[in-house]
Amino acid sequence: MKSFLIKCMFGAMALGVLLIGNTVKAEDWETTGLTDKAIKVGVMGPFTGNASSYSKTQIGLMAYFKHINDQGGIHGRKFEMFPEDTACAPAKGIAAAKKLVHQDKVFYLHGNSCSAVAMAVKPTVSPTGIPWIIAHAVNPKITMPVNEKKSIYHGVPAGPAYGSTMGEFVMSKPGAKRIAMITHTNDWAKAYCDPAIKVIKATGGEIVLEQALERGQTDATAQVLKLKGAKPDFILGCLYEAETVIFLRDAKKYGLRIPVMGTAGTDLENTLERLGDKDAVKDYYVLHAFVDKVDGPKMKKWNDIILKYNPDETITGFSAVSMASGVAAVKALQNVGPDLTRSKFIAELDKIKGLSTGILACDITWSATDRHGCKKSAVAGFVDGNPTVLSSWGKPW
């Protein structure tokens, strides 16, 4: 009997310790990654690999946070950034997320190019409830439906918004009816192509041919020849940048001179730089997130911030795209006040309504039931040899 009582006593003590431990952990969770002087932010991106040009989005975001730090920070705290390389590879992305969450113990996550990486990372991050702002990847499934912890946000147009813009632009070309496709077959490409196809069919167009060009392929000869034979009015291209370059190179080689509508996975300037041939991109149009062309007067402020902290950077259509969600994050953090917690940060993010960042061609609006912050995009293309922002075929933004 005495032994039993002793066991009960120690059991009760253990339970009490456990309960106290859980209470401490809950309190710690709210302020993990915070000090009186710092906000730790994890920034995942493809800093190496064949998608490393996307890392410009994270470089721009971190430059903006450095700019905020130089303005005095937020209620006495400055951003302390923890960049982690994903190489646009899911396994590396998972490792990066685990390091940021469990080892670096950041307050929140911000960034992430490459939808496949974000989708692979989601099962690791989502259950933790750590705030996570997606600042480049576009797969709508990353943020919708809203995760159980209500902690993940899209700070750029997701696939449905981008895809609808693609379809609308294609069909705005007079006489466009017969539409062909060159696409990856993964979820990332479908996030663009499926909404575009829906718009195309709803406005009288038809898909006459679909060709697959998978990631890592280095030749598009067969696809180009089949597309040329189909004689479409427009080609929908749901490809990453490396494969877009391969396709445009081979399209020129075999005389396929048909307009091509590309995704936000590419941009005009970087595509031109990689091809080294302006003639090869003269029929290429691409989603354009911004209120102005990349080097236009409305983007100067943001480009100057990037170059101040990264003087050797080349500004492209990726450089400023994540800065807009940075503006939204800063606004939410400022609105919380000095008594910052993760729950209060999430609550303030959900109050962001119609935020004009001065960067994106759309305002940012979040709510507890809709985390797709932006709902539209512009398009960019070469008009008379010059990069031009367009709202529809032949119509400047």
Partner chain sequence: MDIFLQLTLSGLSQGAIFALIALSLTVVYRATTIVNFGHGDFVMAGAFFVYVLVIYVELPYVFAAISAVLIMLGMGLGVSRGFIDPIKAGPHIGFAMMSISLGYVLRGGARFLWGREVFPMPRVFDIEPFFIGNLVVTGDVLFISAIVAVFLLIFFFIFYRTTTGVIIQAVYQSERGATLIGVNVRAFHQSMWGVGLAMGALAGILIAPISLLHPDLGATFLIRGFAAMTLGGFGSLGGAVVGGLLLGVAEQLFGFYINSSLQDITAYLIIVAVLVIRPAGLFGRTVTVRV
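Here the rigid core means the biggest group of C-alpha atoms that line up within 1.5 Å when the two forms are laid on top of each other. Residue numbers count along the first chain shown, from 1. Values in this document were obtained by computation on a predicted structure and should not be read as measured data. Compared with the form predicted together with its partner chain:
Domain motion between these two forms: the smaller of two rigid parts turns 14° against the larger, based on C-alpha superpositions.
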Contents of the next structure:
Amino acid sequence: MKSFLIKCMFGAMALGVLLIGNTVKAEDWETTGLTDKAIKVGVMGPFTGNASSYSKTQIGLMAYFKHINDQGGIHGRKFEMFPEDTACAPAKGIAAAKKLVHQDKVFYLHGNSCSAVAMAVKPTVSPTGIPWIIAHAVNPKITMPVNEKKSIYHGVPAGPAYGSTMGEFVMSKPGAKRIAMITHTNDWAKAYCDPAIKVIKATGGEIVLEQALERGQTDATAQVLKLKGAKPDFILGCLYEAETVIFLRDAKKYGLRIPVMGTAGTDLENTLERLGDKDAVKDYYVLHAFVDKVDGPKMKKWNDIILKYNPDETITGFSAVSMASGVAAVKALQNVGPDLTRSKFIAELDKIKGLSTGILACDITWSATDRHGCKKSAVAGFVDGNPTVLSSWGKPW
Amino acid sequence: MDIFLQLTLSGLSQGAIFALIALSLTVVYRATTIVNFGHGDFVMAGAFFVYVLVIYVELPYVFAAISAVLIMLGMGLGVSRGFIDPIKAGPHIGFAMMSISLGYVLRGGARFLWGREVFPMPRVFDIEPFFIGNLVVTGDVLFISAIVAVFLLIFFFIFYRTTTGVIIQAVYQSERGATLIGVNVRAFHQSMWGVGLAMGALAGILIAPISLLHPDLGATFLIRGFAAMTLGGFGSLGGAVVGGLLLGVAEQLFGFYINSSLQDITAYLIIVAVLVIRPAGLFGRTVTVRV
Amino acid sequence: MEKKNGNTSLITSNQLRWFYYLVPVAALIIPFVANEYLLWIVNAILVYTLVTVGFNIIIGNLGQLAFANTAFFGIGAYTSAILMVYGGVPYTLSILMSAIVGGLAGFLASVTALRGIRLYYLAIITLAFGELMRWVYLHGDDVTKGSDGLRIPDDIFFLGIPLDSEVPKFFVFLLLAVLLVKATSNLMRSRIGRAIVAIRENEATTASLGIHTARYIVLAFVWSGSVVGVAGAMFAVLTERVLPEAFGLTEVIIHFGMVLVGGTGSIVGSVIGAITLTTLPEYFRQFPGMDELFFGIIIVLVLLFLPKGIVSLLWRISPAFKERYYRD
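Got the form predicted on its own; could you also share the form predicted together with its partner chain?
Complete assembly follows, chain above in first position.
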């Protein structure tokens, strides 16, 4: 019985191997997910789980697609969105990607917060050659080096862009030399801090102390006292918002009055609101991806689009981030013309050069060899008590 | 020395929260021999009720906090009646999963209602930090320590100095004996669930202004509550309190003197160390079986 | 062999045995009808079948509240991945090593039980073990690549079959699942299995009968660790990247849920549990943001109304579905 079973299985196995060889025909692949009326787009995001506050970026992106639809769509086609939950968990993300690629058969993928999930999903998506635009995750390895099928794009500053901005800003403070850091120990924090350290070391600075503060901790006394003892000129803080708030609170408490440089995972005004103490954020500087304050006049147009389709949404520093790559994708789709195919879409994405989206502080430039579309970011900080967007120490944007 | 004292102080205020959570777990455990694995989510729920009452119903903070504690007390009675009693006949494995699942329902509910947002919890008192020598004392530390200390005094007074307390001790000793002298053990179990959840809610309300309010608030505290119970001696009320305080201090000292990346796993290391060195914990009775 | 229950039941245990053999044979049709996504889910079910079968030995048969299952799962996955990435070890051999290392982890976990620690105390200690392992993956940067995760090689073979898509993975996983489920079933029906269940029913009595309880407790943990370790090696290939995040507290809760929803102490139940809690979350994708709520509600309902798990519904069809490891 058993040997028969095993024979059966190997027989079927051989059949199965034959079957895979027989893949989809090329033309089909080019126009999968397209009809005369619709472009199917898969939007992966952490709609549940402990990172669900990031899904605000996908909400923003989808609001922008709805806005384009209401203006008549692109060459008669409207976006048909397939939001899929990754819960910021690798296995769930892979299932989501497989569903979008093999069951919903979308034309292209756009979205993804959570670098770990994007990395986990990459082996599934990359070999299919389906265009995939990363609209939020920061790990640079998702898009570079360029994958074999040349199909993956980064539409936000990746770690190195953000990180080097952090490094440059820190070193632009006159006399800054001794730098300390406080970070989470995860890939997200590394994506910011590692490139920042590189820039700092290359421009004559040194890292004098490294402290870990893990997610969910509610006290940073030990870390603050260590940092105070090290007497650095500037502190790099690669922390999520909740822990940033705790760190700044304790820093003030123990009289650690040294400027702190934070990531794009936090937002200056949110941080202030959560701390409820202007004095504690006085020395906090933070990466700011946008051209203006989150609720500034230049951002109003975009925030209004989000609110039009999601009236109850609270706008945060995450909300509009992904819309910029949405603008780029729409531009490329428009440039392709009515005869849309995946190859043409990829070709047009590669032709996007210096696209100023009016959202992000960087211009998006893609090419066949460089997929990090966004190379710089602004910094926000309090100047004379007012939140201000800065380009370097003391210099407004 | 200043640094050591400072670390100890902030460790104690953290530890006060752990102690409260460990104690609330122990109260239920001693009464029903059930450990509530979903307790973290009940802690979160308590804080969320305060938020709802303050923001939507516009109750004053203190009333909201008291109401939330009472709501959780009621929820404890309901959980015991509606979800634990019906599976009484089954193995302990069922209780563990039931408490986890109820926690999931609460967390899922909170996520469904407020999923993408993180809320700053309204602050009660804003006391300026002051100095004792070189030691900084902040409003949070003072507030948390004071409330927990007062609560513990009341709790242990009731437990050891009143008739109610004597009855509770009696039931802890022998349920059958208690039944014989006319104690309604079922009602007793329900009320202990109520007390446990109410105490957990208090911990949630105290910590939320610091940790911010979000559906995953409770998860990190649950494991620390477990560690505190283990350290103090599984099932010992006083041990839970001492264990919580020691854990709070240990986290700070480990983080500063050894390595800050160890701070996060101090709780786990303590659990394993206790197992290796003294499974009964500091004040525990024997919890092991000999075969 | 046939038991005398023909009068009351539609199916005899002998017929049932053939039915059990038919299930995997019938499953061979799946790759010809399912797309890559559905096949991925089926493959995940096969992995989780072993996870649940392994976990059930400790939770159900031995009756111990030990939550080291994600630790075994992660250790299996990392063992296989590390051997393939750094040692160039063939996948087939790495599976074997995962079983061995998983078994060793099981042995380590059994030490707690041998120190006489039981129930919730054991649960908490084994949870701590799992979380400490996750910390090791996260901070073992040079080997585990920390939070980036360890990408397994592209060209892996199982006995010469290239595992480059879901279809070959399906056949290999099915083979492994059938072999290990059958082996576990045989083991649980043997004298060893009966001793393990006897320990659950009454440890002191079992010991007083001259049965070396410690030996059987260790054996149950080691076997459980090995089976789940193999599942880990399969998981590594299924997800193609081994990440610390995959082995957190939520994962062990899902495993626990699978055991209880399917049916504690039942191998058929383990399979049912793995199928139910792998497919339902996929079905609930259409209601985004309500995952945890549904998961919680389903398990609460099962606990209240089907305390012996979904498998108990089958018992109503025929008592032959009951897996008896000892005489009542």
